[in-house]
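Just the one chain here, laid out as structure tokens, in the form predicted on its own.
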Amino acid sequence: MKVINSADEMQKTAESIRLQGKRIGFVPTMGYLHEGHLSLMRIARKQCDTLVCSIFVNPTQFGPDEDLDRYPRDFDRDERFCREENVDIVFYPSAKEMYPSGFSTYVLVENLGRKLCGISRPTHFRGVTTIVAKLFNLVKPHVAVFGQKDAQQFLILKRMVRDLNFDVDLMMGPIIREKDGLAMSSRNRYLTGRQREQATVLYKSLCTAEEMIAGGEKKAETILEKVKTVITSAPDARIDYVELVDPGNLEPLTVIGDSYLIAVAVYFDKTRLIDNILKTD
């Protein structure tokens, strides 16, 4: 496994791999890897000859009062996991390498980025699309794999790829959960013991929604009210949003159809967790 820190070296290496006729798979991460990330690497590994994983805590997707400085970092641990998953190249650049002095160009997907997480985190998706566009230009992947936990992010990136004609296929890996249902996330480590126990209400609320839909409930308002009730049964839970939307355009649905996304974002003190269930026809 090779570790590359230079953007120029990464780009030249990717060009060489493509000239050899090899297929590049890519999993972008912010590090502090867990089983969710590793599951995406396993999906990508089956799709490519050369597997690249990036580890970069992207400053432009954090708001001014968010957790950039305390976001967990442990490169030695991440490197070990990457070796165990047969990653060929780890791209591990610095912030100065990715955002050199005078950097002033951003990629913005209109409309989709202003919904759901974009309401409370207005600059977040601009940072995501900008860094992913840069990474696509440097890694030159044939296929890139992202997780369903960040479903809105995936939909936005699909729109960016389509609109800007990126030559890359996007794949979505399923949410990987702890035994009690909590979606795996690097931010879970911020939770106190009490908060960790209560955080299971996110998954419980989504399971309740699925049970209601399976039982024939079609009214979005009724489903959402029940989801909110389950979440607020946890004393420390503070809802950012609970939404039931069309997964194509993220517009609210009033009646359940063949395709839907039920997405929740909940704070436990300053720790913000997201989860969802996604159904597409």
Ligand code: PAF
The other form holds:
Amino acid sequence: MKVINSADEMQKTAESIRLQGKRIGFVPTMGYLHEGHLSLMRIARKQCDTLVCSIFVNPTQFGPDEDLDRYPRDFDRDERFCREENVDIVFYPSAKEMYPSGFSTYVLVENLGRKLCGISRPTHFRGVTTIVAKLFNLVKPHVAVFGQKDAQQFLILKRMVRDLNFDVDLMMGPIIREKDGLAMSSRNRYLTGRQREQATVLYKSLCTAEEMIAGGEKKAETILEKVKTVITSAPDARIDYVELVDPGNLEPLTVIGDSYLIAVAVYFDKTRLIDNILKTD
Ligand code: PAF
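Could I have the structure of this protein in the form predicted in complex with the ligand, to go alongside the form predicted on its own above?
Expanding to the full complex; the earlier chain stays at the top.
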């Protein structure tokens, strides 16, 4: 396994892999890897000859009051996980390498980025699309794999790839959960014992929604009310949003159809957790 720190070297290496006729699979991450990331690597591995994983805590996707400084980092641990998953190249650039002095170009997907998480995190998706566009230019993947936990991110990246004609296929891996249903996330480690116990309400609320839908409930308002009730049964949970939307345009649905996204974002003190159910026809 090779570790590359330089953007220039990453791009040249990707060019030469492509010239050999090999397929590049890519899993971009912010490190502090967990089973969720590893599952994406396994999906990508099956699609490619050379598997590249990037580890970069991207400053432009954090707001001024967010957790950039305290975001967990442990490169030695991440490197070990990558080795175990047979990753061929770990791209591990510094912030200076990715954002050289005078950096002033951003990629913005209008509209989709202003909904759901974009309301409380107004500059987040601009940071995500900018870094992913840069990573695509450096890693030159044939296929890139992202997790469903960040469903809005996936939909926005799909739109960016379509609108800007990036020559890459995007795949989405399922949400990987702890035994009690909490979606795996690097941010779970911020939770205190008491918050961790209560955090299962996100998944419970989504299971309740699924049961209601399976039982024939179609009214979004009724489903959302119940989801909110389950979440607020946890005394420390503070809802950021609970939405039922069309996954094509993220516009609210009043009645459940063949495809829908039920997305929740909940604060436990400063820690913000997200989860969702996505159904596409
Ligand atoms: O999903 C993430 O971990 C990040 O948003 C990504 C895609 C690696 C961009 O920094």
